Structure formats: structure tokens, C-alpha cells
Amino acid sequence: MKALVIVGHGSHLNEDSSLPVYEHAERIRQTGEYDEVVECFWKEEPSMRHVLDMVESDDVYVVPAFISEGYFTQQVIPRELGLAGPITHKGDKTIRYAGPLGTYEGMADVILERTDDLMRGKETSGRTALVLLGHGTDLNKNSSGVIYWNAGRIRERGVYDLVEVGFLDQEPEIGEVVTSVEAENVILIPVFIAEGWHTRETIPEDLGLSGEVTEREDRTIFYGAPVGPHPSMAALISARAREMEEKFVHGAR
């Protein structure tokens, strides 16, 4: 039997924090690719500490529903699940631990799908800039690195005149980027896992946004939903797990 375990951060304060994990798990469950699909969280129940006891399958794939490598993916999750590395043997179980979603090659496609959803039916003229919004932190370069990496992959496709990045907690700050970018149309896409305080309150208030479309004298700002809840993320989670299977199971044959 084969199981997929999706690990989310969760929140005691924001019920929407865990919603994308549950929705993606249900989408994957309906494909029948896995005998079991189980959700667990750091800040909610079911707890990641006990999740492996809930799984009957002996072939287990763990995918962290996080954007970047960092404290949670490198320390918290391995510690709570008792993982020794990419492959851990626990009794009859073989557990394969995949990387976060933002570092997977398919993330750029999900970002562009989210952008297409936002811009469908909207008319623009002049230069258009896509700005990827990240949380960022000066304590961990990986937090911003994944945003730059995805921006670079999208830039290579030549879909938009400009592809820039902006952050909440490090430079370049979101407001500065939106003000200085040389484009008449500025598309903002939060590269966050879930809707929350930042995407609903902090970013719109700091930028003076009035909804999906905000008109200013010299530019129009289009503000999209975060990428994490997008339905295509379910396929990304499955692909992340499949990557581990191909590498450590089929690749070993």
C-alpha cells in the first residue's frame, strides 16, 4: 500500500491556513493514485507528531506544503516525524521525504495560471510587469531565493515585459517595487500557501489597493489571490511525491 502525507503549517488564529491542504488532499484522493492521503499540521490537529501512526501503508511519501526550504522543512518536520533524511525506515514503513513546493519546477506554471485567472477578461495597454510577492526574511536566504528563482524561470519565457520581486520583511520592499517598476500595468501575485492576514490585510492596506484592480494616475495595479490555494497545486504535490518515487524506487532498479 502507498500513502501520501501532506504537511501544512496550520494556525490557531486563521482557519483558512489549513484549508488549501485539505482541498488539495481531497483532489489527490479522488485520483486514486494513493491508497491513503493524510493531512497533518504544526499548529493544528491532526498533529504531524502522530501522523505516521495513523497511516497503514508501508510505502509513505511526505510532502511539505511550504514554499521554501527553511526552518520548518529542514528542522521542524524531520524532528516531529522522526525522519533521518530523504529516506527513513521505521519498522515496516519506508518514508520518503520530498522538498517544498516552491522549489519544484512546476511552480512557475502554477504562478502563471494564477496570473491568467486574474487577468482573464481585463484589458491592458502599455508595458506589463509581473511582480511576485514573498514574505522574505533576513534570517534565511532560502525564503527569498525561491521567489527569485521562480521569477527567473518566468522571465525566461518572455510572457511579460518585466518580472520583478518584492517582499514584506526584506528588501526590495513591495511598496518600493510597485512604485518604481517601469510599467503601466503591474500584476501582483502573492507566492504564499494560503490566504491570511498578510494577503487580505497587510499588503492591500500598505499599497492602498481597492480590490483586484486599482487605478492610479500612472499605472493600473492588478492584485491576485495567493498561489497556494490554486487547484493546480494538487498536481504539484503529487508530482513532488512522484519525483521521490522515481528517484528512490524506480531509479534504484
Second form
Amino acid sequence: MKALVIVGHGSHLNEDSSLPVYEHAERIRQTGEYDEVVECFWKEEPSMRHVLDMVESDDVYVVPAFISEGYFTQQVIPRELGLAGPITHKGDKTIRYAGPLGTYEGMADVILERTDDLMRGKETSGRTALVLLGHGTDLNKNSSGVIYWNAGRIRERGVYDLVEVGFLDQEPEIGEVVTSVEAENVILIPVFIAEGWHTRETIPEDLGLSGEVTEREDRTIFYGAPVGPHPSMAALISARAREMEEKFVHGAR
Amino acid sequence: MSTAPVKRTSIPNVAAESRAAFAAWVDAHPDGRHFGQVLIRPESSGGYRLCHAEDEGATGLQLYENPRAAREIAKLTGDGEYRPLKSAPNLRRGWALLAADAGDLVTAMNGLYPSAVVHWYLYREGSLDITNYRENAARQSGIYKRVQRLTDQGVQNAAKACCEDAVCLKKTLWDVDEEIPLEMNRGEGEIPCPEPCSVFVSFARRVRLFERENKRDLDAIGLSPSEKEDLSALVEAAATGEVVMAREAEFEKPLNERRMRYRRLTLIPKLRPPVANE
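Starting from the form predicted alone shown above, please give the structure in the form predicted together with its partner chain.
Complete assembly follows, chain above in first position.
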């Protein structure tokens, strides 16, 4: 039997934080690709500490529902799940640990799908810039690296006149980017895993956004939903696990 | 990275074993079993019916047939507040859930009380690994690293404030460390608690901040800034005629129930020193 374990951050305060993980798990469950699809969290139950005892399958694929490689994916998740590396044997179980979602090649496509959802039926004239919004932190350069990396991938496709990045907690600061980017249309997509305090409150407030579309004197700002809850992320999670399977199961033959 | 020690390997598939054992435990009691706040009754059809224990015999309950609906049932209290800890005694009423078989029963139970069935089983089999507070604290990092410095008395008070049946129905099995048992009333419920949970660690962090404050910042009558903040908030709230409590895990706010329970243990003795018996 084969199981997929999706690891989310979860929250003690925000009931919506874990919702994308549950929704993606249900989508993957419906595909029948796995005998079991189980969710676990850092801040919610079931915890990472106990989830493996709840899995009946011997082949276990663990995919972190996190955007970037960093503190959680490299330190907290392996520690709490008791993982020794990409492959861990525990009793009869073989646990394969995949990388985060933001660094996966399909991520750029999900961002563009999110952008298409936002811009469907909206008319624009003049130059259009896509701005990817990341949390960022001065403590870990991988946090911003994944945003730059995806911006680069999208830039190569030439769909938008400009593709820029902006952050909440590091330079370049998002407010500055949105104001100064040389375009009449600014599409702002938060590269976040879930809706929450930042996407609903701090970002609209700090940028003076009035909803999905905000008219300023010299530009129109289109504010999209975060990438994480997009239904296509479920396929990305599956693909991440499948990649591990191809690399370590079939590749090993 | 090194592999974490795995102490227990005797039960090969605990998930499958626990499912069968739990179903058999319920089947053995046609009148139903209580587990947390839930009543589980075997149906003559072979399935199971779950409802809030206080809704036994109630009519007009909202009926669910998908075991995954259990997670939605467990998400909010009757007042619509988010429940970060599913073993808190605030499961909402007014629902009944039909589980078709043992697999659905455990899926539903994992929605209501995540990982409780497997812990229940391992505890009965004498195979549940217990992680004491110090062991748990030792692996914390980032903003939680400071819980390593929480004093033994701090752990005792935090556990009394955060884990007793009034706020969590799990039976607390862990101790401060191998030498120092918890003094709290551990509870008599069916759900074992083998390790401090993330809500407890978050609370322990808050208590550690109170401890640090105690050393440096006491005023002339021995009150700390946060104690005065809490007292002020209480007076102001009570003066309006309605004390609106902070959310369950909002430990930074004065009017949090667990925070107030901690104050009852540590502040009340300061305000009302015990009168010496003649």
C-alpha cells in the first residue's frame, strides 16, 4: 500500500490556515493514486510527531505544503517526523521525503493559472507587469530565492512586459515595487500557501488596495488570491511525490 | 541528520491494528462507548453512529454520512470559535454521524480527535512511547527554544493551567522529566496524551516570558508588568458587565482562559497570602 502525507504549517488562531492542505488532500484522494492520503501539521493535530502511526501503508511519500526550502522543510519537518534524509526506513515503512512546492518546475504554471483567473474578463491597455509577492525574511535567503526563481521562469516565457518581485519583510519592499514598476497594469500575486492575516489584512491595508482592482492615478493594480489554495496545487503535490517515486523506486531498479 | 531513535517496533502496523481493536471495543458495548465527548454506538447494520454524548436520545440532529465531515464538526465551537485543540471540552452539539464500517469509524474519530485512536490502542497495549517535557523542550528551536529554560515549577503550573480536564480531556501521561512527575490532576478520559502538544509548547513559551519578567520587573508590592496588565484588563472588562475572553490559544492576550488559570495558581497567592493557622 502507498500513502501520501501532506505536511502543513497550520495555526492555533486561524481556522483557514490548514484548509488548502485538506482541500488538496481530498482532491488527491479522489484520483485514487494513493491508498491513503493523510494530513498533518506543525501547529494543528494530527501533529507530525504522531502521523506516521496513523498510516497503514508501507510506502509513504511526504510532501511539505511549503513554498520554500528553509527552516521548516530542512529542520522542523525532518526532526518532528524522525526522518534521516530523502529516504528513511522505520519498521516496515519506507518514507520518502520530497522537497517543497515553490521550487518545483510546475510552480510557475500554477502562478500563471492564478494570474489568468484574476485577469479573466478584465480589459487592460498599456504595459502589464506581473509582481510576485513573497513573505521574505532576512534570516534565510532561500525564502526569497524561490520567488526570484519563479519570476525568472515566468519572465522567460515572455507573457508579460515585466515580471518583478516584492517582499513583506525584506528588500525590495512590495509597496515600493508596486508604485515604481513601469507599467499601467500591475498584477500582484501573493506566493503564499494559504489565505490569512497577510493576504486579507496587512497587504491590502499597507498597499491601500480596495479589492481585486484598485485604480491609482497612473496605474491599475490587480490583486490576486494566493497561489497555495489554487486547485492545481494538488497536482503539483502529487507530481512532487511521483518525482520521488521515479527517482528512488523505479530509478533504483 | 541522524535517524531519530525508534523505541517501539513490536507492533508492525499500529494503524491497522488500532482500527480493528477500536471497532471491537465499541462492538463489545451495544449501549455505546464514550470517547472524549463523543458517544459511539454500534448499529445493527454493522456500522456505527456517533454523536455528542450530551445529545444521546436527542432528535432533530443534523445527520452526516461522510466520515470526513467529522473534521468540519470538530473545527468550531457551538459559538463559532475556532478549536485549535480538538480534545478541549468544547465540541459542539447538534449532529450525528453514521460510519459505514470500522474504516469510516476511525476516519471520523481522527477528524474529531486526531491520532487519539492509535494512542488509545498503543496505551492499552503498553506500547505508547511517552515523551517528557524536558525531552520535548530539548528539540525545540526558533522562537520556542526558550521553553528549555522554563523552571520545573513553571512546567507544573503550565500543565495545571493548560492540560487539566477543565480545558483538555486528554489523560496527561508525560512528566517534567524521568525524576519529576507532574502534580496536576491527569484526567480520567480515554484519550492518552503521550507528549506536550504544540498548544502546550506555545503556552509554555508564554509562561517562560512571565518567569523572566518576575526576576527583574516586580514593583513595590511584588507584581509584574504582565500581572498588572491582566488585572487591568479584567477590571475594565468586568466594569462593562461582560468579560469577553480571548481565543483559546491566544496566550498573548490577558483574558485567555489558560492564562487566567495560570494566574490563579501564581497571582492569587500573592494577592491573598494564606493566613497562618493558629
